[in-house]
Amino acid sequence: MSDLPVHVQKNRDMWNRYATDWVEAGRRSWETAEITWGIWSVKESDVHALGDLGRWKGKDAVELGCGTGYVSAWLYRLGMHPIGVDITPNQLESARNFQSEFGMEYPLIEASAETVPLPDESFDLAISEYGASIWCDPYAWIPEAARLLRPAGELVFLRNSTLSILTSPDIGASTELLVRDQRGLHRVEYDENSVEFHLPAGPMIRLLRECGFEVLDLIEIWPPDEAQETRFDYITLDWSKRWPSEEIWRARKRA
């Protein structure tokens, strides 16, 4: 794959090395039933990201960097046909392992969210939770989800915030000073070792737009009275009650 952009191939390697510390982490959400979202595991049925969960049965999705594929295996107890599509081999291995011990199948794909080797028009949700949405371009991966997606399909995907990432240094967590410009944000690097992308509300909702998309909702994300603190030391609880460290996007494919 030496002819993949170089963020994807820093990406690629920097998961392959960190595989084995997200298998845990992959467990614990294989084994929640509920739908939760995004590091402070808010329940879906606070935030209604997917809307009525019912309308999904029978239906084709895909996961756009599905890491150890939990979010597909919760599409799956909806009664989907979800489709897995990562770039990393030792995560998609941890997703197959996923498969076996909790005994659902569903096809997982390794490839980059930026270029999947799938049909036109042949899903009706594309997903996201901290995969494409924040490692890949977004100029590359949501032109590609909305090539996937069948009219009046819809994009649901979790990144960090703006907010969040204006005010993170290089090392360390979220401040209550801006350190970043806002002007221009696009592509960060916080070490030499992976990319990250971020685009203000502004590009992105022009973005979305001329891809084909009307935009839904924005929701902004809380921790729940019960939070404590993650295993992330790029955010804090106290900082994420303030002001939100995630949002969760939604749009529809225009008909």
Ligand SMILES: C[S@@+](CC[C@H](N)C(=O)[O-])C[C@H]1O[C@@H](n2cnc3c(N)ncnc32)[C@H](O)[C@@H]1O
The other form holds:
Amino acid sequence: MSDLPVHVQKNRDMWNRYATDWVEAGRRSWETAEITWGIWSVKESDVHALGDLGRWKGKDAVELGCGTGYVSAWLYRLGMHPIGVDITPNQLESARNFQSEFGMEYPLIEASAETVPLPDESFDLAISEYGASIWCDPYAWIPEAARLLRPAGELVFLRNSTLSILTSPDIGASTELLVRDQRGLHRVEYDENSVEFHLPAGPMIRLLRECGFEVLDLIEIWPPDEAQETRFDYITLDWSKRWPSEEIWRARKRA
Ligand SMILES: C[S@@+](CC[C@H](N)C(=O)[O-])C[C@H]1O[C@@H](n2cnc3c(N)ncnc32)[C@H](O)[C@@H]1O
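Mind sharing the form predicted together with the named molecule? What's above is the form predicted alone.
Let us now look at the entire complex, which starts with that chain.
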């Protein structure tokens, strides 16, 4: 494991330290029947990021940065065969505990989503909700997702919007000021403990296309009417009603 890039080691160590803080939220998501996205729990039935859900039955999915594993649990309930990949042992332990608590077993693999020890072209869907999508270098994990997907396989990921990052000073709260340059935006380090990646739309589209994807959609997320403030202090409801705080990307590997 010591040959992992420094950003992967830092992020793994940080997630190992904070894994217990995510158990309660993980349980709420495991308990929720309907697929929801992001901090505002936007319903899949409102955003259609996965398209017609019936078509996934019996298909193979890989979740890149699965954390507590609830996204894969939702896919399992759709009749898919998910595999969860995560670099952090304590997060995988939470996922395993939830698997026995909720009676759903699917494989969990301890690995970086930048170098996944699984064969080429073995999945129909690669998915990430705040996993590889922000904690891995897109120039490493997007080609890896392309390698893992079968032709016509789909890549779906949720991440912070670029605008939310551009308006977040180092303390990490979105403001109404542009406090970062978009030019060159890629690696973002709020402190020395972790490293995030936030590639703007132009370079992201170029990267996806270079990796053999066609971009199907970029869904900007708006909090539903009934949304309340979240436990995440980096973004407020008021801000998120005015500008998209999160976005979901959909891409398909060219057949
Ligand atoms: C916010 S969680 C997202 C997962 C899930 N949606 C959840 O909330 O439980 C972020 C996850 O990304 C994982 N992660 C960070 N760097 C990673 C890497 N290089 N490869 C795989 N997983 C990584 C962390 O261990 C953590 O479990």
